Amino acid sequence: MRPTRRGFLAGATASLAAAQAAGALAARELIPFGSAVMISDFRSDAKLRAQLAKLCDVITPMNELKWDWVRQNRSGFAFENADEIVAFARKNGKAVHGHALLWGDALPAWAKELRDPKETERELVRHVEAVVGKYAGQIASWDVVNEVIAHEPTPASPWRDTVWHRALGPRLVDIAFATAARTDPAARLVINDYDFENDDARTAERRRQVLALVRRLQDLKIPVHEVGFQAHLYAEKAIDRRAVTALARELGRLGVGVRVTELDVIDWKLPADPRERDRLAAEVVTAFLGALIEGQRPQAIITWGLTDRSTWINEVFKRNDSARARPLPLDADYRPKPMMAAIEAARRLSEGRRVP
């Protein structure tokens, strides 16, 4: 059990001791910060490993727990790559966030051919039982379902078209969550999705659909603990602060927490000047995190990588000039950028707020 503020003060015999105790308590109340990491970068980059150990409270294996890494062979499971990252995290006193038990992408060839509902359900249950069971007591939280809401949902068609949905329909979510909850009752179970933060009709419908998904699980008495905001933020788009706060508050009323799972800034339409891009990136991060924290305190703020040396944005969101993307808290030389300062400031905004 962690000491309380009262316990600290009761043992203090001088004002200096009391101040030190209060400071220690405040430090523990900071929102945990973390980063996802790929095994190739982790193995090849000693500086990256040092920064993960220094800066992070939480580490996410970026790809190594996805189906196409773990299940290339249908008859078995390959955990070696994930094991390496999990062992590093545990050795260095870090929590691990698991990503992802069910996603429509990143599948081995055999899984893409699943059609029969009974066979598909058997494979899904087998996978979740094996992966969650393997890391029970080691991985504290899981993205149970990733990106199950359609990119452009409608009330009549809210689901993303995947092999899972074609075989199982909406039950895919029920099966995945119920199996994860049964396999590791101590783990926090997360619906992870993107595009909750902008001011347009498509994003508003995505917010409505994630609330509907939470309520569906609750109506079925299936545990759901958090919604993960991926937060791949478009720097040229304003954050709908009121809507983000309202979504977080409504989730809190439902007893469901929030987590930032994949934070980075898509800067493809910003000026090439790195100082200007860094300033604008920090502004959008500040706006998003401030709005989210106003709604409720996140369980963690996790970035999709730690340094600009390695990011998916260079390949997916190509600029019209020769400048490299600058989406992450540290630059390519591991120097902290204004985005890191924005995250640190946000971590302190929520001291004392309730967490569902």
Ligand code: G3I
Contents of the next structure:
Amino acid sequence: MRPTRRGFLAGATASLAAAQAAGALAARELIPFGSAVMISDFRSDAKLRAQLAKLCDVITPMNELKWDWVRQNRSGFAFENADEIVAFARKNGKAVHGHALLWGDALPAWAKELRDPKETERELVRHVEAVVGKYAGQIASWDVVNEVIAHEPTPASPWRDTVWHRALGPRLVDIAFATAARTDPAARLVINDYDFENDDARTAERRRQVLALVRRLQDLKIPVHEVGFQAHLYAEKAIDRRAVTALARELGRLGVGVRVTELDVIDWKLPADPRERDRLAAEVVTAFLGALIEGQRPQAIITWGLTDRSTWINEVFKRNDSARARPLPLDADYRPKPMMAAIEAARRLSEGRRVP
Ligand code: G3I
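Could you present the same protein in the form predicted together with the named molecule, rather than the form predicted on its own shown above?
Expanding to the full complex; the earlier chain stays at the top.
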């Protein structure tokens, strides 16, 4: 049929509407961005709260849901610090990512003493039930296990030596995930770990081990929804882009999502000039996020803090020149750095699209 002018106009209007709808969709479909925040900064820094409200879709309480905050008292649960951050997030329409239900660090003294398998399992189950239960409907996703893969795993010895592993062995993961799933069936359950992105044998083994963990849970028919890439990126190390893409793609094939949970840049070995440091930090972030998104669209990109005012990198990765670290998207005066632009650009990328 020959197109009429009226038909053409109707078609043009329809395609404009479609384009507008696609634009609106694209805006809505930006990869969610978020940040972790610790309660002391949250309380003392109104400018930080304003930036969290302005920039974030997701907020992670940085420490306040860890055992050493919630469980100082063995018989009870102290939620008031986490509650403050969760209430702020909810009031401002943000999702909350929970960190972390099981970790070998940040334990109160009594938990470090756990030895008996039955008692350890009882405590773990009670903890996961109480914490996940308390925030069901408020915390949408959880790092169920954090850093359970050995720093340098081998096929014979893949697990990190923790109080949990000593008492429970690999079952620690099954117990934690099964309990979380039973307690809040709607929550997205995450295996969270670090050092998946570099080009060396140790990191390659860590990638194999996280896949093995996913398969273990799936074989047992225990729900696992995502792998969290902490992404504390060493600026001086090259990102193994092919390996990152391949891991994200393989997880996708297994029906498992990915999430960037603790993004920052370890800039201790970078040159002193702040502009050069910021440029190189943005570069490593672009390389990592681009490679990840090429393999699979992450559920969120969450940084481990928002401004360079407050970061663990200063304590753990001290520079020789004693300059302060610049690992985060905003500088110490809350101004966006090139890293923020790198994240913004990555949020617009779509899965499967190769980035230059
Ligand atoms: O709040 C107290 C303060 O009152 C006291 O003066 C000071 C003295 O040390 O300690 C303060 O608490 C510290 C807290 O951070 C707040 O700064 C704790 O000692 C310290 O252990 C705690 O460290 C946190 C660490 O996890 C252990 O929980 C870091 O903030 C936090 O960034 C870090 O985060 C971890 C992730 O959970 C897992 N992945 C790695 C990441 C970096 O290590």
